[in-house]
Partner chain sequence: MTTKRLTGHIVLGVVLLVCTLSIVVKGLLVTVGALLTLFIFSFLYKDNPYYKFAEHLFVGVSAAYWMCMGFWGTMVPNLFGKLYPPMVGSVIPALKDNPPEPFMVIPLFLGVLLLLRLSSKAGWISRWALAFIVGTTAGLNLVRYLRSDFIAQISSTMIPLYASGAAGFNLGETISNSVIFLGVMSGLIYFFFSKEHKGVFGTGARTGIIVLMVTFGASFGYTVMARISLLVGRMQFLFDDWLGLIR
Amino acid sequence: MRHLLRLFLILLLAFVVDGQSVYSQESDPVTSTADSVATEPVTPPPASAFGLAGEDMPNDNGHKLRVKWQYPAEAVGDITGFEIWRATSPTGEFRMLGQAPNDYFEYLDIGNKETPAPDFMANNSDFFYKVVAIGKNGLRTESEPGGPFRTYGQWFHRGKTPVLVGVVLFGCFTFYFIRAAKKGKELYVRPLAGIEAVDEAIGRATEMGKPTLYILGIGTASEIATIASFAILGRVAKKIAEYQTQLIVPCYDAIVMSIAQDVVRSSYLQAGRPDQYSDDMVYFVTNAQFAYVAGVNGIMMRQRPATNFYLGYFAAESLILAETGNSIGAIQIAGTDQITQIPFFVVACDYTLIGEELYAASAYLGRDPLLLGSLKAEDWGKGIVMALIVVGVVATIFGWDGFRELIRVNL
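Form predicted alone: structure of the chain on its own:
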């Protein structure tokens, strides 16, 4: 009995000791977790932007505002940037416009006056803004709404005053030279070798008893180069009518063909040879680029024209046409405003009108007061621009800032 009692006491003591060790093992993690939570540092949200100010942008039609704000210098390193929000009232719905880096404290709000709200930004309207600072920890702090800031539209862009002066000056030149031309004053125009050679080229075709081929290019009737070519075609057709030789005008565009027929018919009428005109002189080939080139080359090889004119809008077909005409020994006069095609005409043709000379040719041939006066005004305008460029370079070299600002154009 004594032994049983001793054994019972030993087991009871062992049970008590084991329970205390289990309790200590379960309570330790709780204690350590509480300690860690208590000691972990809490990251505060970023500082708030303040001092919002709005500035209407000058020289616009009232849909630009520059928003500026301030931010504590010591807190700049704690943020990644700013978000800019806009609303039409301080209690209305704000819409995010864009972002700015953490070291930039202004934002140019360029609204759209054509779309509805909230993107709508009309003239003489009030707007409210707020700036949200974004912390590196992801926390965000909104500023107090700033406003109202109003946009104002201006009637005149003061930065473009030099453009206005130039337009008025050019208009005066144009008016003066047109009046002078109408009064019969002789206005000098620099001779163009290609135009001077027109009579010679047509005369050669007449002497040889061969036709003259006139190509208007592959442009439409609305192309400036095609319009200029119509004027030259009228002069060429009149001279051909006087010499009573043959004219061939294959066309790429049907509308261009119709206009060209009227131009040639009028020229024959002015020359007193309406009976010699035929619609077969001007005809439509095709509006497929290289099919048209193949057709015109076939005409060259069969008809063997003595003179070829290439005046108008040209593309990749220019060299093919010019080389074919050169192979049959024709005198070739070309002109286009396409810079990429001018080198091909220069190497394969006898005379080439370079760029703007094509436009000047119509005034040179027709001597029309409107065209001639406009041409002279343009030349004077170019001269003034060139002089300003030279003076501007000199002013930049010597640091004459006043003159540079005087002729500076702000877009």
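We have the form predicted alone; now please give the form predicted together with the partner chain.
Just the single chain follows, nothing else.
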């Protein structure tokens, strides 16, 4: 009986020991290799990280935490790096987030914003972290859990303050000068050759009895250049309606076509010739870049417009269009805010509106005091930019880099 009892105890003990090792391998991978130390007593496990601290990262909706830790300087050489683990409670299930090199003692935990995601980080919630030191010998030592560290959401992105200041300042200028213009203050604008040539170009088409071609570019209605071009199209269409000549507006984008139809229709209405408008003037070609170019080239070669306008957003097709227009001897007025395409227009067209001049063109053509007022605001904006640059340059000469930091946008 005693033998039987002894046998039973031995079996029980063996079972418990075996079960423990299985448990440690499966449920706690962090310490798994530490158990094998007993078989390899040559090198000890690495020192543990300590002093875990966490701080909420600003300018978000509470989905980021920065975790910092300390590590004994003399032991840094023994490890290859760290693993960072996160849980929602000190005893909860920890989830590995990422790794850091051995000389780096902080980790930016950017959690997922969506709930079903496994690495979701909720706003106004507590999180706990563990840092695991990974020894060069393959052994790992985990730190004590640190926390709770709380995430906080913000209502304003402080890194974007310079943009806000810019918007408010520029908004104030625009308001001020528009008010001044409304009160009847005379605002001078210097002549722009490209704009002054518009009348002459349409007049030429009228004299020759040929149509005017207006290209809005290959931008969508989401491009500011396209929107600026609508305003110019309105003025140009009105003049064409008055001169009773033909207008062709082949479009690349269907929304642009819809808006352009409205713009031209109302220009004809304003000019007192609504009956002369037809949707056939403003039509859709295709929204494939080079198929559109092929189509417009065909229009140029067969309808022989006397005047071509290329105003809006352009890409590589700019030169094909402008050179074909040149070959048929049309007067060409171009304008785009795409820096890479301006040179081609400069070479192949008679007049080119460079960058900002495209946006200003509608104010020039309409002579509307409200729109001219906004040009004055833009000039003030440029003046302030120049002043800022001068101050910045002087500051850097004297080694004060803080000034440049003042206007930096941190996203």
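By rigid core we mean the largest C-alpha set that fits within 1.5 Å across both forms. Quantities reported herein were computed from a predicted structural model and do not represent experimental measurements. Numbering follows the first chain given and starts at 1.
Novice: Any chance the CA of Thr206 moves 2 angstroms or more between the two forms, core superposed?
Specialist: No.
Novice: How about Lys239 - superposed on the rigid core, does its CA move between the two forms by 2 Å or more?
Specialist: No, shifts by less than 2 Å.
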